[in-house]
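A lone chain, given as structure tokens: the form predicted alone.
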Amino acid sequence: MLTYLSRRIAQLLVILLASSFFVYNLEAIAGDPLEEIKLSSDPKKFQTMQALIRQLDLNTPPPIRFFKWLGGIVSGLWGNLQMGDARTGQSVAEAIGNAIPTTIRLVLAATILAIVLGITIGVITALRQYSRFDYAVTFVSFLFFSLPIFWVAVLLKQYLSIGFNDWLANPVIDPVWLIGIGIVSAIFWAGVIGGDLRRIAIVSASAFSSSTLLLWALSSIDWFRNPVLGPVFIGVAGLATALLITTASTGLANKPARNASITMVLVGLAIYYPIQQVLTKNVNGWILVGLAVATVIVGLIAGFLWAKEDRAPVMRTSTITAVVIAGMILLDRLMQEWNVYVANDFVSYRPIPTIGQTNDMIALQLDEEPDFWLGSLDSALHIILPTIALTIISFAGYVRYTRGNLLEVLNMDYIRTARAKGLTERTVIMRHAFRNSLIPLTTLMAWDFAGILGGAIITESVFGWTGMGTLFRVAIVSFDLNLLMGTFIITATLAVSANLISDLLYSALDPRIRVGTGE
């Protein structure tokens, strides 16, 4: 294993080092950074030339000004890395910096949001294969993966934000929407959960009869203009939540399982009120991650106790209904400051933004910096059209893939094998098909999270986003070419290294696979 990584890291290397060669060279070759101020009309333009030149070093040739700008890269390995600085003066390596966090804030939340969603539903269609939710599923997916990003975002600004925010000021529900939004509901648990006709019948009259009554019932009471969870809907919830969890990871008739993320539903609501006097205005993130620590040992713990033998997926299991319900109690807690932050003048009543990273006008109101909970607010509901944006991109890939890979993994002689043996549906699907799936999917998985910092720049454009990608389409346009190398030896190391995690991947989901052991 050794052998193996320490051959593919100076492979990397190389790699790294020719491409940025090559880009460097091509961008100062094919760019000219004084074109502008050679059309201009200033009387003092030779003079701001030479500046520019002195600055950039325009006299020397671009092979040799790589390999100076390259001694500052490699100069970090000691502590004193040097990225050169923007035309703008601004050091590079604080420009990145400073749009690294902006960039994993907007793009991590759609990246895992795309796998987990697009994955759940491609396993489900691959089990229905050729079934009417296999058909529509597979149109909808095709539909997303054509649409161009800018024009969902245009549309999402519209209707979920311009369009949501109207109807806030009268949040009643039609009833032509109600039995519509039933009837789609119906359609898509019947496809899920498939089956017989009677058993169709029953899926379909519950999610529609459950989805309408709920719904009417939220407008009834007017949770949409004062949104909140409370430990009664957590509590509904997160049973349901459990017992979900439950049937994907053990199957519902494992009792230790099933009684573990139950347990774990019930200290949920036990903690709800005490856990109110941690979770206060002043709450910083070192309490939360201490919170989230206790949380996955708390959910081990139940999952120990409550299993006797063949500990680990009930460990599992209650650990993630553990999550869950923490999550619900969080999301609860900044759901309180709703009312607060919608007040606000500079909100108006108009919560969804359409543009921007933060509403930096709130502070003006407040005659301070918003609170961590009011802060957190403003930045989850600046975030929500952006990921919704970047999942429907991204999560019909996932769909297509993994449902055309477990079909494949499905028709092989050792799921023949598992199933003649007597094992049940689930353990065949869960723990013999569905890990060999994902083989072919961890090289797609980890070229994404790679691209996190490469940022989205369409996306960011279109939202007033400030991160990696906007900083390569401002690199690109103004002839910068520090920003550029900048932006493009951190896109381009994640990318190499995303295909050496890949590989370690594959040995770690198929033991057939050694890496190291041969040429």
Second form
Amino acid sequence: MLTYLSRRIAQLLVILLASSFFVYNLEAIAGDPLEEIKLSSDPKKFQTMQALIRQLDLNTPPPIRFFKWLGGIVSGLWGNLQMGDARTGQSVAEAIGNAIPTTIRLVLAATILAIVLGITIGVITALRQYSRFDYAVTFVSFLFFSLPIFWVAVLLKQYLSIGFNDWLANPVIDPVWLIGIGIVSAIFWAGVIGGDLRRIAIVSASAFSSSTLLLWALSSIDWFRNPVLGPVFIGVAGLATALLITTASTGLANKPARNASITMVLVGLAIYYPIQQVLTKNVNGWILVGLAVATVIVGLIAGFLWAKEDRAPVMRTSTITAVVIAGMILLDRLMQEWNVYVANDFVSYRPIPTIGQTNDMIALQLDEEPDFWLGSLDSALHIILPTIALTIISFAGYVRYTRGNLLEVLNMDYIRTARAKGLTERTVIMRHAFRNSLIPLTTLMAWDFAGILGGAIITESVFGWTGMGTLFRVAIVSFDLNLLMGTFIITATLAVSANLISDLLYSALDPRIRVGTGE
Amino acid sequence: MTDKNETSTEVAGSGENAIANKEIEGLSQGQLVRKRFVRHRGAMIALVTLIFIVLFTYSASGLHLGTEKQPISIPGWWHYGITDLSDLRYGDGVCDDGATGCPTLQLNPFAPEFGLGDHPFGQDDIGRDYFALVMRGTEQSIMVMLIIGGMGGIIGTVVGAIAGYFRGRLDGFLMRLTDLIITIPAIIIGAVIGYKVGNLGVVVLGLYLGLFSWTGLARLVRGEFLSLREREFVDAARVAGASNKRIIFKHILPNAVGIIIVSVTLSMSGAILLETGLSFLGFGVVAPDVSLGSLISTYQDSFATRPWLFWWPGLFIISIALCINFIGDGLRDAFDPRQRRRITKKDRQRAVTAGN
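Switching forms now, from the form predicted alone to the form predicted in complex with the partner chain, please provide the structure.
Following is the full complex, with the preceding chain placed first.
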């Protein structure tokens, strides 16, 4: 194993070296960094050119300059990393250090959302293979596959941001919309649940009436002007999620699991008011991390206490429920800030922005008077549109992939064995089929996470974020080799590591595959 | 081919197997694939739509190759070129809401001005005909897509076949080369290349992009070759004295052609999105030439007032990519030996009546 790993890592280093040499010289041949200055009519352009030649070391031929640059990177091994300066004079390391958090913020939520939604919908379509729902999802995912992200982004800006902000001025849902949304939800749930005609009728009728009624009720109590969750919603929705999680995780027949997760809902309600005293304006990241750890511990303890035997599944169920409930409480706290936020002079009742990563004026205000929740809400609202755009694009891949994998696994002999043993359908699907179908998916996930840092060039450009993608774009246009190579080396390292990690994960998850025993 | 035909040689059992086997009796592999593909309704609709789009575009816009300085062009039937300026339509009774250059396309057959009109997709800021621009953009995008797909297909197949068939050092070298190119994100290569050769015309852009888009296929083909070369029919061919070339081309490649075709098809929808994305960023096709991506990029801010400038190029990108995805899906189903059609009630009935 160790020899295998060291051989692979040595290979990776060679590949990285070769590809960065290649990119460096490709970009050096591609254009002349002085071109813009040469064309200008600035009387002092000769001096500017000389200065730039000295700054960028342009008299050295690119292949040799590459090795100088490489020397700076290699000296990072003994803590003296030299990535050089960008054309603007800013240090590349600093520029990248600023860009990485932005990019992670931009893409992480979208990737996780796409994975969770994609896998869920993929599993459902696989279980309802060849149904109308399956065909509809197939069509939609092909459509999503074919959408250019810049096109989606413009549409989102127009309808979700500008349209929604206009609507928010007088938030009353049109009856036509009410009925339309009701019909859509009826069709969706009827497709998901399936069954005979009678069941479809019941499901679609209840989906239609519940969604229409809910929206109508929200609209009539003016909820959209004043959106909060409140303990009542958390109680009801929490109970529903607790039952749903138990169904998927252990099955409702498992009494300890059910009781443990219901306990978590009750605990959540009990601490709802006390916890507001902790989640004040001055809360910081460390307190939140502490609370998250506490949530997990409470979940584990509740599961441990309720279960007399076979504790692991019960503890798992209660912990998942605890985390979801904690998320709801956090979301509720964030939404309490809504009224303050929209009434802010720089927001003036148009809360969904079309562009940017934060509202600069609010950022200035926050510098004077820190408010954790206002700042978080501002970031959260700025992230909505890019997240939706990115989710739409990568969601389709997960749906198709999960569906294909699960169908393949469901045809395996061991599934037939599991059914023949008399296991419940839930156990067969969740434990025997679903888990095994996730194995090939790890590869896709590893690649997706690696792609996070470099893959959002277009999205960043459309939404005006300055992350890694923007650095790339700027570097390419201005022939800024240090900046380009700095961003490239990080993206490339992540890509090759993802490749290695996905191979290792694959062999760890699937004992039939062994690495290191020769190729 | 041994196991691909297993379903037909297997003793026709009762019920579904019998019905399914009846259908494929005595058909060659090619006939089977064609039959399955034609039966895939989505893929057939997509194929017809795509052929229509391609014919419509190329007949309307003609063919434009070469660079700006040395253009090679064959004009199409549309009477405006992309540089022709005509009077901008505006004013009351012509355009609503004070917009300029609104479209004249009228799809209502009872309206007096039914038909294309003078500017079916409207006009841009300075009065150029937007139909001509969109057609030219579509022409360029389809061309780049085909070139990338073709180049990627050829290089990927050759590299994968050589690596998988000869194995050893050559395989090691070729696969490390593949790893190397995979490391470099497509958009960076595209950006650097597009920036350098974007003004040399779309063919050159497509060729350069194609040079870097074969890696996925090469891995796939290599895997397929690695497993196929161990099979009995390859041994038989070798014992019979067939040369390596003959074994590769006559024995192994026909068995791997399914995955190649499917993968190339699906890569083309990625290619059109890559090209439009690059042009959107300003790296691909550059002005004065137009691409669907550059049109959207130029007019994205006009969406609120003149939405047609945004909808038409997007509609063409999506239709082309969607059609290709459906065709690819149909091909995958058609080439999949395990694929069987669902046995419907009607089939059962037919089988019963045929049996009687």
